[in-house]
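Coming up is one lone chain in structure tokens, specifically the form predicted alone.
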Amino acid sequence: MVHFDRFTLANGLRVLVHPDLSTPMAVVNVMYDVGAKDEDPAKTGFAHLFEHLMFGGSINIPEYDDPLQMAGGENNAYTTNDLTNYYIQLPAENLETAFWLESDRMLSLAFSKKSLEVQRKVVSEEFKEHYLNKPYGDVWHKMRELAYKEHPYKWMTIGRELSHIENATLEDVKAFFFKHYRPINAILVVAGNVTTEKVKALAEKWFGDIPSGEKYVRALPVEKPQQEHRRLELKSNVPLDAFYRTYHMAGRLHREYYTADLISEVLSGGGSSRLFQSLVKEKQLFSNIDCYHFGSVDPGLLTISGKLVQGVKMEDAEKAIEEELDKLKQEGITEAELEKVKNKTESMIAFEDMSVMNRAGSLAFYELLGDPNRMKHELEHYSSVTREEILESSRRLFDNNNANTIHYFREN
């Protein structure tokens, strides 16, 4: 059970403290409630660009990494379509260094043409390397555009087009920062060998004077239920033919999120899973096959993807997948299968909770979802899923009209 204290500064910054005196370390996690879904459709990739710009130095601390390394700390960040997260781990006795660093870039990020130019080049190269020149690198650009017609999940965190980042101006970047990277839109979690009293004092000292900012009110378009199976064929210089299919699934706070998550485990969670046993091991149609999702806050996509064994026809591979899904829709799963995936999920949650850094990140995420106490009840949500729910959810999820399919063929 994760214990924590929670308070809010006058400027709206939400602070959660999770003391764990068994470790000599401390974690400072700052989560901003901004992701790629909050971008202007004509100026995408900005949330991810900021993941880089925030390490470009602030007005009072030109080099972010130098003082952190001197304090024995390490840091990193990530951006998703839903959020942006920055985290530091360092010896608890040097905790104030993390407060100094994080508060200064929230207060006064150093905007300059030179910094923007440097990070713009970094992000542009990342775009080219991973999404334009890498085999299958374009598939998720295409799949998102195929599956979403309204919701901004239709573009990736790297951005919809390379030109959006290439053409970003300093004014665009400043406007995005002052709209989203303010205390009112942030969550600070401090975990490890700390006390709530000390964190309160440090939070007031370093974050208390930062202007609140205006609360960003999210009003995203809602994706309408899909009414037809959408298909796309791609051909490129890739090593093997590949199959991709997505189904719209429930968002993170919906009951059916948990059933879909367990279904993905039944289908491809390890060597004894259904798709691996049937399509890789027995029929030898795929060299690998996976079923997964991204845990999206809003309704997301459950994905089945795999590389075909050379010489296997795409229609045979697709038919074999659909036969497995039909079996699931008609017969459901056994009690043993349900128990196995629940046990695996319980182990994964327990393993994640062993790391104080993971606990800090999870607390921030559940606070972002609206209730950090929800973290304590995740296992109960999974444990209460029944075989009947799995069956009913499978029938809704794997509806043919809810599907998006990409056949990715290799040239020659």
Contents of the next structure:
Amino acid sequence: MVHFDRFTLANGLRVLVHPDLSTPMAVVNVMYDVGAKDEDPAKTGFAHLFEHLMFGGSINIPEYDDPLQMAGGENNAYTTNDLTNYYIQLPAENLETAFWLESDRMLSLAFSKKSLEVQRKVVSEEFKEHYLNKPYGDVWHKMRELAYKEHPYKWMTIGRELSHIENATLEDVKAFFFKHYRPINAILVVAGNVTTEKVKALAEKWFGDIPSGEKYVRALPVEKPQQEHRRLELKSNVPLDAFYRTYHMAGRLHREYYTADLISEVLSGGGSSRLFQSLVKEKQLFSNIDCYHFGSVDPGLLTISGKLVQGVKMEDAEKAIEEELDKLKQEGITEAELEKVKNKTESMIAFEDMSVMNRAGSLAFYELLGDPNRMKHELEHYSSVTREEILESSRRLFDNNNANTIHYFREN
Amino acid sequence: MTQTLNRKKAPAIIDTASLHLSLPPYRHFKLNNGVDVYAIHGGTQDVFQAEWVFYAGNSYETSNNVAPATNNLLKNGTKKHSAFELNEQFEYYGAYLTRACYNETAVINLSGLNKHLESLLPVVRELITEAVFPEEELAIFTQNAKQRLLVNLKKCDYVANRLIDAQLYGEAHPYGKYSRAEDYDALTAEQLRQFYQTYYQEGKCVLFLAGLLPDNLELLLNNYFGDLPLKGAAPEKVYPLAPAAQKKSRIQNDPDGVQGAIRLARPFPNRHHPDFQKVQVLNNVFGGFFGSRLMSNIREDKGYTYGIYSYIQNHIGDTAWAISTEAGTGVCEATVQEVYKEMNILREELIDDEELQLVRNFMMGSLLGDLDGPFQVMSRWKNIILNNLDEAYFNRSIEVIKTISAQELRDLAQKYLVDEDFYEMVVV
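Okay, that was the form predicted alone. Show me the form predicted in complex with the partner chain next.
So here's everything in the complex, that chain up top.
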């Protein structure tokens, strides 16, 4: 069980402390409640661009990395469609350095023209490296647009198109910063070899005087239930035909999120899973097949994707997947299968909780979801899922009208 | 009375170079058959990780891909169970069984909840004693591996990695050879069975375990592995290097490519050489971390790339000092030139005190962070043990980080960061 203390500063910054004296290190995690879904559809990619700009110096500190490295620290950050997370690990003795750095960039960035120009280029190279220069790199861009008509999940974190980043002005960037990166929209988690008293004092000292900012109230368009199977054919210079199928699934806080998560495990969590055994091993239609989702806060996409064995027809591959899903919808799963995926989940959670860094990140995420105590109850949520629920969920989930399919063909 | 906060002034720090850092000890014992076991007990979660390391890497195969294929197919059927049944036995208990094949070693890695350890050990034993390598499993493996290869060959970074290694070591050397589709086609189940018998059933094995381990560990391991005909010594293999004569290559792999994979590399002695640990410090200055010279110049100042790193390849025998990045096709040559420029600065100018202090502190902090928990400590020990080194090596590396001088670093740059010694590869 992860123990933590929690308090809120006058400016609205939520602070969680998780002491673990078995490590000499401390982790400082700042999660901002802003992701790609909060972007203007005409100016996408900003949350991710900020992940880069946040290292370009803040109002009082010209260099972020140098002083941190001097203190023996390491840091990184990631952005998703839901949130942005910055984290530092450093020797606990030097904890205050992290407070100094993180509070200054929450106070204000340096907003230098040079930093914006360079990071625009770096992001462009990142875009090329991951989405243009890799076979199948464009598929998620297309899939999101196919599956979402309303919700801003319809674009990727990197942005809808590079021009949005290329055309970003310093004014745009400032406005985005002061709207989202304020104490009222942030969560600070400090974990490791620390005490709550010390963290309280440091939090007051460094974050206490930062203006609260205005609470950003999210009013995102809700995706209407999908009414028909959507299909798309792509063709490009890829070596193998590939199949991608998504189904809209429940958001992170919904009971059906847990059933969908277990269903994805039944279908492809390992060598004894259904899709792997049937389609890769027995029928040999796919050289690999996966079923996964991104754990999105709002309703997300359960995905089945795989590369076809050369010579296999797309229709045959698709039909075989549908037969497996039909079987699930008709017969559900066995008691042993349910036990297996629950055991796997138990072990996955135990391994995730091994590192202080992960525990700090999880606490921040559950606070963002509304209740950090939820972290303690995740396993119970999974354990209480029944075979009947799995059966009912899979019938709703794998409805044909809820499906989006991409047939990705190789050019000959 | 509150004091005004001076945000421009950094809080005082403890110089991490002043920290005393030592590697927590392992417990060592031998099984009845002489197999060495290294164990680290600790952690906060009721989980374990166990690794069976066999001297069965690709250095021992006589034709390409026999070693990785054998390693991969270990769990695809035994005398008693099918591949599916074996997978079920691990997965039912929420355990992960993975395999991996490297140059010298090939491993079976099992991780899971402690309460299931005893149910899982007999299944691992079965993999080591009774694997059968069915023809049809090999056929599926071959087909899927060939398809994966096809996809990888479209990626400039994958192609560049293969080619630079082939240039450095020669294609007949275990570190330089690479897989082709026809190598997969040539594999036979009989080859795998023979390799298995020599290098697994009767090979050299070393065990590493970490986590909240049970009190009766020694007894448990002896029960399941102490009676196997495993050997104490690894077979000796010597491979001559055959580096390419031509040092500079530019390759067009994908006509639609928008980035080039850039690799620069030079041969370098292994961990037993007296310069090795000192060069680790120089490497950090040069391109070993986010604050390095290469990163500051080529990413943060010029924006040519998303990331650029230098590193010493993690080989037991001959090794190499390499620089790796992906950059836009229009700036590949400029990137290569900037790398040489940074090498030149390191040869000519002394590193100033502040930068050296920063690198020392960063490396110490990073080491301290790396030793967080029993799995990390074990992984550090494993690397030391498998390279035939001991605790003194770890302590020496700390000493070097704390005491190396700017002068020594410049001398090392003059010795090793020499333009003409580097192989260059750009693959678009």
